[in-house]
Structures are given as structure tokens and as C-alpha cells.
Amino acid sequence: MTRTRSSSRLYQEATANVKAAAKAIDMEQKVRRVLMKPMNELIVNFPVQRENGEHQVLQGYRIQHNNVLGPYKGGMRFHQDMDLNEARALATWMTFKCALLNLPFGGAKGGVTINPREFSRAELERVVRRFTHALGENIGPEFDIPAPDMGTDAQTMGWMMDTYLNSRGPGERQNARRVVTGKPVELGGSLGREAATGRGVAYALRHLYGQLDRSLSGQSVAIQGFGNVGSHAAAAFRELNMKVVAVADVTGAIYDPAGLDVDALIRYATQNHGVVGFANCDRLSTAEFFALDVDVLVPAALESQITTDNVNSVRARTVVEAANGPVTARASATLEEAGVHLIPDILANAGGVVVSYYEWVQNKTSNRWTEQDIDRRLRDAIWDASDRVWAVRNQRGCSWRLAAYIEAAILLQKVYQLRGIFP
């Protein structure tokens, strides 16, 4: 599961779907040109202490796109490909997946170049640590909001935690956990958050099936990711009846026409760190795995999965955007073209920011809510932007992924409207 194109180019197809949405909706060109460019970028440099005595000089980033609707918010991630214009790319995406939720939030994203699995764990916190202290002022819980993303997780928001709050003044310290969410719940986080985004991503599709009259029970999925998003998103498909066949990770892919046993799955995964080797399956090439006959395919792992090279293979009838960009450009107009409904990313992977805002509200305001309340309240949230992003398509004849784009670019406009742009 290797991306298959330059970091740039995914940040021209992020600048792209926020030209065509600025041409649906004649924008403002004003408001067009702040909305192409991030307001910050961030680069630090730190050093880190190996376990043999070495010290590593590394390289890590904060793009601030955009904070017209709120603070910065946006995961942090740490993997070996991870550089300035990716961080661009998934913070432009984020200022817009923020807009069409009604969150009061723009959008950031940040990460340091490393593979994490080649670090331990003692690296790893002294790593998380340095970089917090490297971002200094840059982050804060009215500022900037970090969050877990790929090759992070709760626990690494708790150290960055842990540093913030030892910077700040004693009076601060314990209104200043919300700097970031996604942390542990003993930590200040929110029940729900680690099943968010999967659960998001089947509320998605439960709303794509509603609209189109049809059920989900005993309709096949194949996932391509099995980390927190792709399992947590096979456990809640699992709860609607549907039969997951396929599993894809980073140690290859997995088989069985009759069905994955999920909790077994997930359950062997956490402790082999990959799903090859399951019993009672079949293994598939990364081709093969795409090119199987389900109804649907859920990329829920890097950017540019699918692509001109293999769209034409595809068969499933509905894709599930459950990473950050998994479809380029081209082949989301190729699906299209044939049929398949495509859930766009911003919408189908929103989860997760959207319990952070959770999460950032209950520290504020010094609550716990339930997890069934935080469940009722992700659906509600998932399903009113569907049905807006729904009555938009049907509107304007358009692709999912613009609809999504265009009714996160009226908000955008109609914030820098009533506010004005300074001086």
C-alpha cells in the first residue's frame, strides 16, 4: 500500500477540488485566493536521543490552512513520507471536512518524517516530547488543536499533553488539557473517540443506502487498512449485518467469500501487527484485492490508492473514502462516470474531528457525556451533513465530491462576508 504519487501532486488535487467549488458557487475573488493558501507553515528541527546513545536531528511540520470558523485543528502524523506539501494537502482538507460538519473549527495538520515502527516506545515519547516543545507557542487549546492521526494515537497525545501543560503557569495547567484530543479518557478524553471515525464511516454509508432505498444487511465490503479506522469501520459494519470478505494492510491482503469472522480478525491483527496469517482465508495480490466483485470498497489506509493505473478494475458499486485521499482526481471521475457512488473523504471520514469537537467541549466545559450520547450525537452529525451534501448533488448534477466541496465553500464564504477581511 505505497503512494503512488508525489506529495505535490496531492496538493494540487486538494487546491483543485477548492477551485472547482470556488467556480460553482462564483466565490469571491477574494475569498478565493486566502481559501488556496495556508495562513502558516511551520517547519522544526530537534533532536532526539536514540536508545544507543545517538542523537537524530528530525524534521517535523504544522501547516495552519485556515482558522476563519475557529481554531487550527488537525491530526499529527508520523510517517517516513510524511513532508511540507502532504501536511498542506491534509490541512486543506481539513479546513473544508471542518465547514461541512458546522464546526467551529479550520484546519490544520502536522506530523514528523519518521516510520514509528522503527523507534521504541521510549524513542517514540522522547520524539513526541521534543516536537511539542519545538512547536512552543504555535499550539494551544483556543489556537491550535492536535489530534492522533496515522502512526499516532492516544497515548501520543498524552505526552504531548503532559509537555504543553508543564510550560504553562500552575493556574493554567488544567484548563489547558483540551490542546489537543484524542488523548486517554483517564487523561481528559472523550468515550467514543477511538471508534469515531469508523463509526462515522458506516453512519456515511448508512445514510448513501437510506437515500437510495436499499439495505445494508448481508452486502459485502472489503477494507484496505486495518488500523483504527478500518477496524473500528469492520466492527460497526458487522453491527449492520453486512459480511466482510476482504482485508487489506501493510503485511498484504486476505480472503474468504463467506465472510471474515471481524472480532477474531481484529483481535489476531493487534497481536501479530498484520492480518496475513488469519486462518481459513486466501491471500490476494493488492490487484486482486481491488478488483474484487463486492458491492462495496471501503481505502481506508494512504492517499492514492486508487488511480488511473487500476480504476478500471474495480468493481465494487460504492467506495467509501474512509482515508484522506485514496482517490485521485481522474479516477473519482471515472467511477463516477460508471455508476459507483463515491462517498468523498470529507465527508466519510469526519468522525473523528467531529467527536474531537466533542471531546474539546467536554473539557471546556468540565463534562462527561456517555458514549451512547457521543454515538447519537456522530449520526446525527454524519447525517445532516450527508443530507445536505445529498439535496446539493441532486441540485446541481454534479459529483459527490463537489456537492461536499461546494456546501463547505457557501459557509467559508459566508463567514469571510460577514466578517470582512482586515484592514
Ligand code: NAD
The other form holds:
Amino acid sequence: MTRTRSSSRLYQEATANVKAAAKAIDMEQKVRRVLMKPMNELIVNFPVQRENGEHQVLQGYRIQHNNVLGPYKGGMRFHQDMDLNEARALATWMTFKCALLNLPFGGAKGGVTINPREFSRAELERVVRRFTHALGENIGPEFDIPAPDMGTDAQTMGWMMDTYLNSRGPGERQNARRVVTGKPVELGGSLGREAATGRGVAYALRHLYGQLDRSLSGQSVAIQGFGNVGSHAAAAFRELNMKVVAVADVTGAIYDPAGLDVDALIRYATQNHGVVGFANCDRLSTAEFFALDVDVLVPAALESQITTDNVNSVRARTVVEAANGPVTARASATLEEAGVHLIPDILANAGGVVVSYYEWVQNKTSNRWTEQDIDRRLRDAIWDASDRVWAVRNQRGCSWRLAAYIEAAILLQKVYQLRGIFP
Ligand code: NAD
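Next, give the form predicted together with the named molecule, keeping in mind that what was shown is the form predicted on its own.
Okay, now the whole complex, with that chain kicking things off.
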């Protein structure tokens, strides 16, 4: 699979989303200017010792887009294509995602330009610790709060937290655990955080089907990406009696029109680091995967997967953007014109940051909520945002994406109006 949108194009599209929403609500010029640029951009180069004894200097980033609503918040991505523009785009989307979900957080994103599959576990731990050390005071529990993203996980957050805490005085340590979210439950992570993004994807889809007065039972779905988001979304779809007929990941795509056994596939993919090789199913090319005649298509891997190159082959009636930016702007327009429902990323995958917020609150108040409580709150948060996006879309007759950005932009503008722009 190739990515046909460069990271600078990705960032242009992110700012185009902001511009379109600003225009639609006639946003004040000064607020528009502030939201068009990240507040802080940090590049760190840091050495890490590899298993062969050599030192390699790696590059990492943290982009802090906006903090008018609260501390900067966003994931850390470890990927070979990670760069400054990708981080800028992802950070911009985080500001709007948090605003849409009414969370008291701003937007940030960061990461390291490495392929984590080429690093041993011990090397990865050194990468995480040196990266955290290099970020220094640029992260903090009331300032900028990282979380997992592609190529990182709860363990990554555990190492990040430990490194950060070791730089604090003993009296500060307990209270600083919320410097990261998405950490292991044993370290103060929240129940339900790991599954939250995937479950949120399913809640967003349920909301849409509810509005359309249709049942999800028996609906077929194809999922690209079977990591944290894709696998938990698949499990949630299974609970809804949907049929997961195809799954694609970095190893390739598999297909069974009768429906894949999701639990067995999760076990297989975990053990074998990918879905290809799973028994009793067919292999598909990437082009065949995107052209499947399914009810729902869920890109949950990388950005720029549905582009002008392949959008005309898409036959799904609903596309849910579980990944960030998987459908380009032009491809989105083509899908909307064809009557395809496109649930945009800042709504569809917001479950992760919603439960990250719950984790942060639990840490701050030394509380522990039950998994059922968290899941109910998550569902209500996604449905509340979906209601508001649905209403804006119906009022204005605009795309799903624009409706979501408008809803977020209204709050951001209001807050700037009330606070004013310093000095
Ligand atoms: P992950 O690293 O756990 O999984 C990524 C998956 O994508 C893997 O199955 C991998 O094999 C697959 N993949 C990678 N390269 C691919 C390629 N070239 N072709 C096909 N598949 C490929 O990552 P994740 O946390 O599940 O994140 C996936 C997406 O969801 C990203 O866009 C991320 O920004 C977004 N997201 C994640 C969260 C979260 O809580 N983890 C929250 C919001 C959004």
C-alpha cells in the first residue's frame, strides 16, 4: 500500500478543515489566525544505543497546537514516515476533536521517526526513555499529556511515565502519574482505555444507524488495520452481530464472506504479528480490499488510504474514519456526492481521548471507576457529540466532516471571545 498524500499535503488539508469551519461560522479573523498555526513546535534529536553497541541519533517531535480549552493532549506515534508536518496535522485535529467532545483539553501530537518493528524491546525502552528525557519540561500533567498512537502502546506510556516521575522530587511523584494516559491499569491506567477508541467507533456507527432507523445486525464490515483500534472495533462489531468479512493490516488482507471468527483472529494476529496466514480465508490485494461490496468500511490504520486513485472503486455505503485522516479531502467529497455516509475521524475515533480524560480525572481525584461506568460515559459522550454533528449537518446541508468542525469551531471561538487574546 502506498500513501499518495505527502505530509505537507496532509497538513494543508488539516488547515483547510479549519478554514472551512471558520468561514462557515464567520469566525473572527484574529481567532482564525490563532487556530491556523500550532502554538509550539519542538524537534529533539537524541542518541540511542542499539543492540550492536552502535549509537543512532533519532529525531522526535512534539507539536502543541492549541491549549485554550486545557492542557495539550495527544498521542505519540512511532512510525518510519513520522515527520513535522504529519505531527502538525495530527495536532490540529486533536484540538478540534477535544473541542467537539467538550473535553477540557487542547491538541498536541508527537512521535519518533522509527519503524518500531525493527527495534528490540530493550531498544524500544531506551528510545522511549531518551525521548521522554529530551522532551523534559515540555510535557507535564497540567501542561501536555501524551497517550499511545500508532506504533506505541500501554507499555510505552508506562516507560514514559516512569522516566518523567524519576525527574520529579519524591513529593511530586504520585500526583504526576497523569502526565500520560493509556498506561497499564496497574500503573494507574483506566479500565476500558485500551478498548475505548474501537468501542467509540462502534458507538458512532450505532448512532448513525439509529438516525437512519436501520439495524446493524448482519451488516458486513471490512476493517483496515488490526492494531489497537481495528481489533477492538472488530470485537465491538461482533457484539452488535455484525459480520466482519475482511481485515487488512501491514501483512496483507484476508477475506471470508461468511464472516471471520473475530476472537480467534485477534489471538492469531497477536501471536503472529499480523492477520495473514489465518486459517480458512482468502487473500486479497489492497485494491480488492477497498473495492469489497460491504455495508461498512472502516479504515483503522494510516492516513491517506482512500484517495482519488481508489475512491471510485469503493462500494461500501458507510465509511467510518477510525484512523486519523484516512480519506483525503477530494475522496471525501466524491463519497459524499455518491451518498455514502462518512463519519469523520474527529468524531469516530474520539473514544480514545474521551477515556484518556476519564483516566486523567481518576488519577487527579485518586478514584477508580468501573469498566461499566466508563463504557456508559463513553457511549453517552460519543452519542452527545453525534447528536450535535447530526443537527448541524441537517441544518446546513453540509458534509459530516464540515459539521463536526463547525461544532468544534463554535466552542473554540466562544472561549477566545470570553477570554480575549492576550495581551
Ligand atoms: P496500532 O499500531 O495499534 O495498529 C496499526 C495497525 O495498522 C496494525 O494492524 C498495522 O499492521 C496496520 N498497518 C500499518 N501499516 C499498514 C499498511 N501500510 N497497510 C495496512 N495496514 C497497516 O495503531 P492504532 O493505535 O490502532 O492506530 C491506528 C489509527 O487510529 C491511527 O491513525 C491512529 O492515529 C488512530 N487513533 C488511535 C487511537 C488510539 O487510542 N490508539 C485513538 C485515536 C485515533
